[in-house]
Structures are given as C-alpha cells and as structure tokens.
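A single chain, nothing else alongside it, follows as structure tokens in the form predicted alone.
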Amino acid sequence: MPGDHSSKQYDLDLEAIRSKVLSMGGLVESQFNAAIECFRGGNAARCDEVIKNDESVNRLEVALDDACSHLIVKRQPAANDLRMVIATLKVITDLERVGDESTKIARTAKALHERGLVGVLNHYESIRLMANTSAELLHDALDAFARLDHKQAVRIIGQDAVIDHEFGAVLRAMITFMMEDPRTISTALDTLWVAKAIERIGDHAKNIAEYVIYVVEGRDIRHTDYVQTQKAS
C-alpha cells in the first residue's frame, strides 16, 4: 500500500509539472505569433509587450526546472519515469529558447518601426510562409508531447527540412533585393535575422518531437537520420 500511494503521488506530481510545461508552451506560442504580427505591422506597444513577456517565460523555466529537480530527489524515478522527467527538462529549455527567438523578432520589428520602415521595406511576405510553417510545427510538437504521440513526432521531424528549404528561399530573395537596390540592404539583413530566428524555432519544435520518441522508445535519436531509417524499415 505505501508503494502504491507513493506511485500515485509521483504520477500526480509529474502531471502537475507537465500541465505547467504545456501552459508555458501556450505562452511561447502566443509570444511567437505576436512577434510575427509585430514584424508585419510594427506596433511599438505590442513589440514591448512581447519583449516584456519573455520575463514570464524565464521565470517559468526556473520554477519548472526546480520542480523537476525536487521530483527527482524526492521520488527517485527510474526507467521510463526518469526518461519522462529528463525529456520534460529538455522541453522546458527549448521553450525558453523559443521565447528568446520571439523576443529577437519583436526587437527587430521595433527597430524597423522606429526607422519608419515597417510596411515599406521589411519584406514581411518573404517570411510569411516560413513563419506559418514554424508556428504549426511548434503547436504540433507540443500536442505530440502532451499525448506522447510517436507518429506525430516522426512527421514533425521530417517537416523540419521544409523550414530549411524555406529559409534558403528567403536567403536567395534577400540577396536579390540587395543586389538590385542597395537601399534595401539594411532591411533585407533585418529580414534575414528574423528568418533565422524563425528557422531556429522550427529546430526547437523538432527537438521537442525527438524527446517524445526518447520517452516512448527509450532511444536518443539526436544527430541521426531517424526518419529515413523509419521509412526503410
């Protein structure tokens, strides 16, 4: 009986942490979407709000890291339980970095607004498709983590190549703009900075999907061609 009680309490503690991690995920999703809106429209007050919200994300990271550490010390999980806690810690780190990238986008949008360039030369349309793809992958990765959906995680990992391709298209477009009109160099470079932040957010979504597979299969698939292996098997 004491063992059953301890196991049930561990499940409750872990589920409480996972719930807060998913809330953190919702916050960084909103932060990313708002940052892209800032880049499109250049609302200075909205930019400041996105930048300010990064403090909330950072506080959540510290609090959740602490909660996971206490859970490990108090409950001493093993096997799959330990993998779940480790994966959760890694997801927390990736979500905090998504918040950082969103803040970079908002800062760039604010700088463009202050220079009076939003809506004129900021090349929003060049990054729109890429931003939509990354936002969708981030949402799906959090959903896969919430449900430990192995199949969805595999699909997300495969989709990361799409974002890399879209980043290459943005890079080529910006080089063309700069060559044709040197006056666009400054804003083209700002757009590339934003595109790189979006590409990194896609990478973080892929990381979260990899952690799902780590929990479900007990395999660390980082730096491997896991999707191609799955197709061949």
Contents of the next structure:
Protein chains: 2
Amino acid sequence: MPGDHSSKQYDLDLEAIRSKVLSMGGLVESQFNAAIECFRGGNAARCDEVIKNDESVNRLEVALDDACSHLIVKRQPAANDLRMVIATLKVITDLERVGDESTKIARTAKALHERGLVGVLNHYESIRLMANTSAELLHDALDAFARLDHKQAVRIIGQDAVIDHEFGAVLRAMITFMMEDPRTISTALDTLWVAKAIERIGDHAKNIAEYVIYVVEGRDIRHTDYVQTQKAS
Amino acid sequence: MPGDHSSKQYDLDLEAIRSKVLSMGGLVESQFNAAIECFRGGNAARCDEVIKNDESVNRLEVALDDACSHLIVKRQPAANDLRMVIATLKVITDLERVGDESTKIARTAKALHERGLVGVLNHYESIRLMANTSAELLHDALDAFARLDHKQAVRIIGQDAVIDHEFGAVLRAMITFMMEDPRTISTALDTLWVAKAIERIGDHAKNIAEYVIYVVEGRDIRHTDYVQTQKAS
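Now show me the form predicted together with another copy of the chain; what you just gave was the form predicted alone.
Every chain and every other molecule in the complex is listed next, the one we just looked at coming first.
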C-alpha cells in the first residue's frame, strides 16, 4: 500500500505523463490540419514536412508508452489509479494512428500535386465539411481527456452518425464525377482515400472519448448501449 | 518484491490470459475467413451471422482488458513481466479491430447480395490473393505471439510490401472495370472497401508482430529501421 508520500509522487508523475500526452495530441491535431491544407492546395514541400513530422509523433508514442510502464512498476497503482494509466496507454495508440492517417492524406495530396491535379475536381469542398467535423471531434476528445469531462465524451460518441453521413455525401459526389467523366476516376479515388482517412480520425476521437468514460465511470462502456441510454434519459 | 509463491501465481494467471487471447485470436480469424466467404458468394444469413458474432469478439475484448488490469493490481509485476501484460493489452485492441474490419466486409457482402450483384464483376479473384496473404499474416502473428517467436515476428513485419503490392493490383483491376463500364462504379467501389479492410487486417497482424518483438527484445522497435537491419544481417 503506497503511503501519502508515494501517492503524491504518483499524482505528480501521472500529471507529467498526461500533460505530455496532451502535447502529443496538439502535435497530431496540427498534423491533421496541415495535411488537409496540403490537400486543398499547399505545396509539395509542405506535404513533405507533414510526412517528416510523423517521426516526432512516433517518437512520442514510444517515449510515452515507456513512461506509463515505468509509472506502473515504480508506483504500483491501485485499481482506480491504474485505470487512468491503461486509458492513457490506449489514447497514445489512437493518437499515433491519427498521425498515420494524416501522413496518408499528405502523401495523397503530394501525389495529386505531382500529377498537376489539385483543384481539377471540386473535391476540396466535399472534403472540407468532413475534415472540420473530425478535427472538432478530435479536439473535443482531447479536451474531454484533459478535463475528464464525462458529458462531453458522451456527446462525442454520439457524433459518429454525422461523419458517416458526411462520408456518404463525399462518396455520392465522387461517383457522380466518375460517371460523368471516367478520366476523373483515379483522382476521385484519391479523394475517397482522403475521406476514408478523415473518417478514421473521427473513429479515433470516438475511441478516446470512450476511454474518458472508462476512467470516469470505472466501467467499460465500449460496445454497450450506454450512450443511447444516456441520450434517452 | 513478490515471493516465489506469488510469482508462480502470476505465471499461472498470465498463462490463463494468454490462452484466452489466443482463443479470441482464433475467433477473429474465423470471422475474417467467414467474411471473405460471404464476399465470394455466401448467403445473406451467413453475413448476418458474422455481424452478430462480432458481439462475442467485443465481449472478449472487455473481459480480457479487465483480466490484464486485475493481474497488474493483484500481482504487481516487475518491469520485465509488465512488458508482457502491456503487449497483451495492445494485442487485444488489434484483435478487436480485426473483428470490426471483418464485420465491415460482411456488411458490404450483404449489400452486394441484396442488390443481386455478387459475381457481376470478376471481383473475387482479385480479392482472393490479398485475403490469403492477410489471413496468413494474422495466423502467423498469433502463432508468433503464442510462442514468442522473434524470428517469425520479424518476418511478418517484412511482408508489408506484399499486401501493398496486392492492393495495387486490386485497385488497377477495379479502375479498369470502372473505365470500361461506368455502371460498375458502385460495385467496384464496394470491392475496394473490402480490399481496404483486408489491408487493415494485414496492418493489425504487423502490429501484433511488433508487440512480440517488444516483449522478446525488451525494446521498442516500432518506427525504427530494426527490421531492415535484421534482414541485412
């Protein structure tokens, strides 16, 4: 049983890790925004920058996983405290994957630039709405994680249908382009890969929100009808 | 410091968890195979079965996360032992996502059935190769996790390019269909979503292999050129 002193030290160590996870979140958010900027028409150098910066995201993942693991061994947290560390470990994985998706968007944007195809389709507008929704969900999920805001987490999980709906709109727009002019097929597919990546980023935001609820509630609400129940009540 | 007795108990508890993770792996493998079977031309009832079985995968995820967490609190493992528990927690997340991707394949297959479109394109052959590769990688990754086989894990990580190559082949085949007959666009896109899901399953197999190396080597090789170095030596 840790005494008061080591329990206080535990809190300090945990707070240091949480603050670094939030920095990682900030980096990943700016990677996503930059990638969307590239897709809209940034230059190839900007795309390369996003791709290069993913290394920093990856380094943070490894360092933070390590910090969590050290914390467990050194401070031997009780069940309640451990829940936060496990949630943090899972949040780190999701953030790293958001970094990966942002890199994929930047790579696609770069390929479009190289083929001189940026702006050939009116693809940006159809993507913008989705990107805004996902960026907002990611931001709100990190905020909910920082403040352990249970209500906000529940709200985020309920937004899944919005992204699905917006993806459907992109899909229909791209099918129309392809039907009208088969020469646009390749570019339309690139746009759809970007839309898929944005959809994934929304999924990761939802995962983060679920971990917040897991910490706050001390119960695992993944794969339950918990959110429906909360909305109905 | 745990004594001999509690250390032995730790080993037993850990072994029980590992064995359940492997059962979860087996379930997830059969979900993936069944989903591909559905895509080839199974009936709608079979698709529903895959979708329904995902609930069992989800329940296993929650139960196993919980078991890992209890193990840490009860047995307070030292750094080396903890590494295995953390790797197990991450493997569980990857397996659950493989279940999700399999469900997505089954849903797409069901939609194709409902539109009477199975076999309209020669899409199965173009998918088969990819599905076989991913299924093999997943199987080998679980096997490497069971036996903590470091060599096999390294080999799995090196197979990434194979899946990418096979995805490229599916993509080209689908673009050809769409160019030749724009009425096939919607069905070709469905095939591409299935291909993406299969690609993801390959990624999860790779993640599992990375966790095996993390446990065996006691170092985090994610995002390093470790695999290149091993292959060169």
